[in-house]
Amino acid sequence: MATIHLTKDGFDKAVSQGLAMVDFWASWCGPCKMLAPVIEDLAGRYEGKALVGKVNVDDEPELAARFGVMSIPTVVFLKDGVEIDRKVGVMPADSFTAVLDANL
């Protein structure tokens, strides 16, 4: 499964139940491009267990501001709509799987 591209209109509904991992990124961001294959892989590995989404900060500045995203890539983890953790910068997959697995 590919990642889900989230917008402000459907964001709250998408992350309101269960575990979600949301990548805040931009098309011009080199580190975001480096992280993209990791996010795509996790979307497949956690299909049916966690929502893996992406928010383009250029298209959705309100969401970026709401979550206080100052640097990208920033990956925010939510459980039932509430932030439980975040990772900033390019990191290996196990940095993300540790949070996902601990909260499933």
Given for the second form:
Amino acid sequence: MATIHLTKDGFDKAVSQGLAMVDFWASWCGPCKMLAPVIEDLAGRYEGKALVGKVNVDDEPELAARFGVMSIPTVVFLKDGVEIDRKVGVMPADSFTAVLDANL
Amino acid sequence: MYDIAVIGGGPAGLSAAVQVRARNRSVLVVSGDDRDNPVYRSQHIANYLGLPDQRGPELLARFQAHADAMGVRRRPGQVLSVMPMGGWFYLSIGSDVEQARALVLATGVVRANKLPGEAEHLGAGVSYCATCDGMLYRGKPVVVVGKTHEAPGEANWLKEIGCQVTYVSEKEPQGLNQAIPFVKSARPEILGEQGVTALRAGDREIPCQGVFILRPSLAPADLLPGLKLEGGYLAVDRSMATSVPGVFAAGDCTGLPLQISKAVGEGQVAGHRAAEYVDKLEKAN
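Instead of the form predicted alone shown above, give the structure for the form predicted in complex with its partner chain, please.
Okay, now the whole complex, with that chain kicking things off.
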């Protein structure tokens, strides 16, 4: 399953149930580009178990502001729509799978 | 994909790059402004073997010309992070990325200790990359703590995209947009409980939501978590290999003495071993 691109309108519905991992990124951010293949890979590995989504902060400044994103990449984890954890900056896949696995 | 990427364009990095080319491997050197290089700032270098009485800028220019003549690709910029991808590495440089199969860290000594409040607020108000995070601060008050010759340009850009910028540095900046207030301070302090609220520079408190700290290079351990240190320097073996496979280091970042000859020698070994490492990777596949 490909990563889901989330927008302001669909966001709350998309993350309302179960576990979700959302990558806030932008095209002008090198570290975000580095993280992109990791996120893609996780979307495949966690298909059916967790929603893996991306938010382009350039297109969705309101979502970025709502989550207080001040540095990208920022990955926010949500359970039933409520934030449970976040990781800021480039990290290896293990950092993300640790949070996902602990909350499945 | 380069065979080897070298982070840092001083004597260690350029020596490593020249050695990589001598072994017919491709190599990219990423480095900041020459004027931030300690060699450039050395007015008189007396102890480089066979070339006594050198001026820093001229010696650096010779090193660069040698590298260019050997087919080394050099690009300006600051590496913000490195990620091992299993057999190769991703490097991010501003808004761009590069790929290489092995790395040589030749970042020099990152002399400045972190500022008070910096580590606590990293990623939550403190940023090392104006290009990456500037857009998130449009319309908001930010401070640029400038420690490079490129920093005034970055501050000007932040102002252009709509940030309310104040510039703080030890010395008067060159090329700063005149509409940006300048505050002199060597060691400002970042304040705030939940997020950044101000920066204290001397007896002044500058209200802000973001602080961009722009140094010549990031500390290697910040670039790539997991690197083993020894007394604040990168731990390396006789092959100049660090604790991370495929990552080599040379020059001031590995420790004393902070001398050009030592940097050139270590760079030579690091470049050689990095090229060998890539040879082995190829044979294994």
